[in-house]
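Presented as structure tokens, the chain that follows is alone, the form predicted on its own.
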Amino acid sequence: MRLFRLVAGCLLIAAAGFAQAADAPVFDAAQTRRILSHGPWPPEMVADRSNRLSGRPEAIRLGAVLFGDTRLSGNGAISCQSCHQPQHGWSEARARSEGLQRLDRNAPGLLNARLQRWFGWDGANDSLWAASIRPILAHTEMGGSAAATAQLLRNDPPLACLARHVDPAAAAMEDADLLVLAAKAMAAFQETLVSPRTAFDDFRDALAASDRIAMTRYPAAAQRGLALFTGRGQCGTCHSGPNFSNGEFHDTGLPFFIGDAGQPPGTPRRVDPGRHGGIAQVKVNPFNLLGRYNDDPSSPAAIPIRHVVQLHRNWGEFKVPGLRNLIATAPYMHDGSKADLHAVIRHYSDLDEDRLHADGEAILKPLNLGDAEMADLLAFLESLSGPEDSAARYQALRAEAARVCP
């Protein structure tokens, strides 16, 4: 009798799984290859050869402290954490960031930043450590300086102690070198911010193993959304790889004009040049990978900056963001103009092709999605997020730093 009940229970579980599978799509060989290309996750940690502090625990500790230190700013009130908040996926809930002035763009999330090739919405930096210098020096953001940063690292006892652990000669460095040391430590910290495994990753691995029972645990709606993502939607053309980003820049049909509420009538409208402006900036940046602060000039990492060329079609292009843990980083797009994921999906469903470059890539077309399809795509996108503990680890690093250098 016990054996009969056990077999009956197994049959009921299997039947429930097959019932769910009946609502799920069947992926052909091409779609299966595309799905498998979005993993495995997490990727192996690879040190940044341009940053001698990459992966070093004492540098990570210093970087975590500096990341939240408002004294790096000109007014003593703004830190990196002001716009990159742990509770918002290391982004923020505002559409456009507020530094010393209101900025033109939304703060991108920092999870998985170490996987990027260019940094910032316009790619104005070619390393994570150079991207950490930019807001410190920008007069519209933190308004700091190399001299003020260096003075802090020399004269503040806990920070000077942490800096000595990183480099015993830190106090004798020139101001610019100490600024770079601080930025490379913050980059080492940011490299540790990796999003967790998700329901999608479990499904992807089950698909790779042909484990049909495990595959049924992934909701049918998410599977249908995945089929749309890898099929008719062709979303993976830009959102490719394990981090769901090709790391490049594209025109997505958003307006180039920057609107500021409350401006008087007749005020000239400003334009965000996007990648076109970013290329110009990275080329002349003294902290780019062609400069003397690169700790491994022979590394292939410097190849992109050697060969990148500013083209007319780069005007208004912005970087393709990764999609992992995106439910925490609303609002969306470079200007924060889409309040939620449904608004993002609606944008691509009803895309205005007249807003796209005539001389650009013919990648995007209106998807013309029905309500059910939009719901399925939303279910898939939400399945790319999971609970993560980087905020707790951040606080643990800061507490450890306080014990090491009180």
Contents of the next structure:
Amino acid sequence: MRLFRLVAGCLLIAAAGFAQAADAPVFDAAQTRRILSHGPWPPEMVADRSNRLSGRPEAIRLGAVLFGDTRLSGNGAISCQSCHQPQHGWSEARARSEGLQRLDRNAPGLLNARLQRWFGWDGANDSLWAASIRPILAHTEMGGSAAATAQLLRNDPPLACLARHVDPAAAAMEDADLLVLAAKAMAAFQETLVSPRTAFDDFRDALAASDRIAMTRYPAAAQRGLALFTGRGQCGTCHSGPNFSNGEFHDTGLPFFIGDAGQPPGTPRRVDPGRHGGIAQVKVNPFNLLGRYNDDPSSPAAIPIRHVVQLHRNWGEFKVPGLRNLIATAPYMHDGSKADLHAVIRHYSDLDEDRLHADGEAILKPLNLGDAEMADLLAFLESLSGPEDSAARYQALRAEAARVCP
Ligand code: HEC
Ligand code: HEC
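Could I have the structure of this protein in the form predicted in complex with heme C (HEC), to go alongside the form predicted on its own above?
Now the complete complex, all chains and molecules, led by this one.
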């Protein structure tokens, strides 16, 4: 009897010590390994060798100014910031972007953009700087030109001054080279947009250090959601690594047709080819990493474009987005068709298997999640967000530029 009381007492003390974790899951060795693979965070800052301006403060400053400059557009009214708004995690609240025309896709957030291998939902660009040229030239987006961008950098006194600080020879460059300079400066600026550490990262590091007390600070619901994410949900197969993306393209069973609400009845329906079209575009893009604007052709960044081939299965595939700081970037998916994270989770729960490629995503099955499981998964996804100050740093950079080159 006394022994029983002693054991019960010890159990009670142990239970009190981990009270918060009482309904938290226990992670086995395989799951622990998977969880640890989603860190550490933040990642090391590695310069982009294809961009000689990467990491250079003068370029970052010029890039921040250009990012908000509507004069890069044909009608003088649209800047990058029109669609990539700092207060929305550098994306926007609209489902589908509107430039000079309505686009088929949602503007992705730009936090952690530098960690990607392909840019755009279809990967039609293979560098951050080429992805920054695309919207300027696209007649549906900003409708600008190399000539107009070059004129601006040569003739606008503050911009010419900022460009001179980046490269003393800027004013004498050809139009295309100045366009590339502008895009590389904007890329250097976008490279500084990194999402903050989060509650998940604290948990992940506590798990790595076997610090059980610190682990209990991570809410049990988020822990259960994490167990689903790395376990039965198999989400981490595609959403892998510290940025929760394998950098590749998959079909997740969204409708092929572009939703054209508000179109007159009888308007022919269009299909978004996704990655299939993206591969065709990146191969012929004069600004790809095989072209003469790559500042380091030996950089490993140029390997993917050399080897990518277009396959039938690429139809309707889209890039796996990272999952950090999603809290600010609603709506979700390439077409902005999911208004909130709950709707995304319901999509994976109710997945239409008939819509999935026959040869494609054997990983995805309808998960048939209960309400409590959906709430857990949501708690986990929300724990990948934290307060961040990139909007304030953007304003500070622009103010600094105005001081240096009034
Ligand atoms: C009219 C709205 C609009 C404007 C203006 C715009 N973008 Fe975008 N941006 C988008 C959309 C939509 C996508 C997705 C494109 C796709 O998948 O084809 C995108 C994609 C990107 C990407 C790729 C991100 C990723 O995660 O793959 C980058 C980088 C980017 N834009 C930077 C810029 C810069 C720099 C400018 C200004 C020069 C700019 N954008 C102007 C709407 C816009
Ligand atoms: C087969 C690979 C794959 C698996 C498995 C997968 N995803 Fe995705 N996920 C994607 C792709 C691809 C997209 C973009 C789809 C699109 O827009 O067409 C996406 C989009 C998302 C988005 C929207 C992000 C944004 O910025 O719009 C969230 C959230 C998400 N997935 C969470 C999950 C969760 C939670 C699971 C597990 C239940 C999961 N994913 C499993 C590939 C996958």
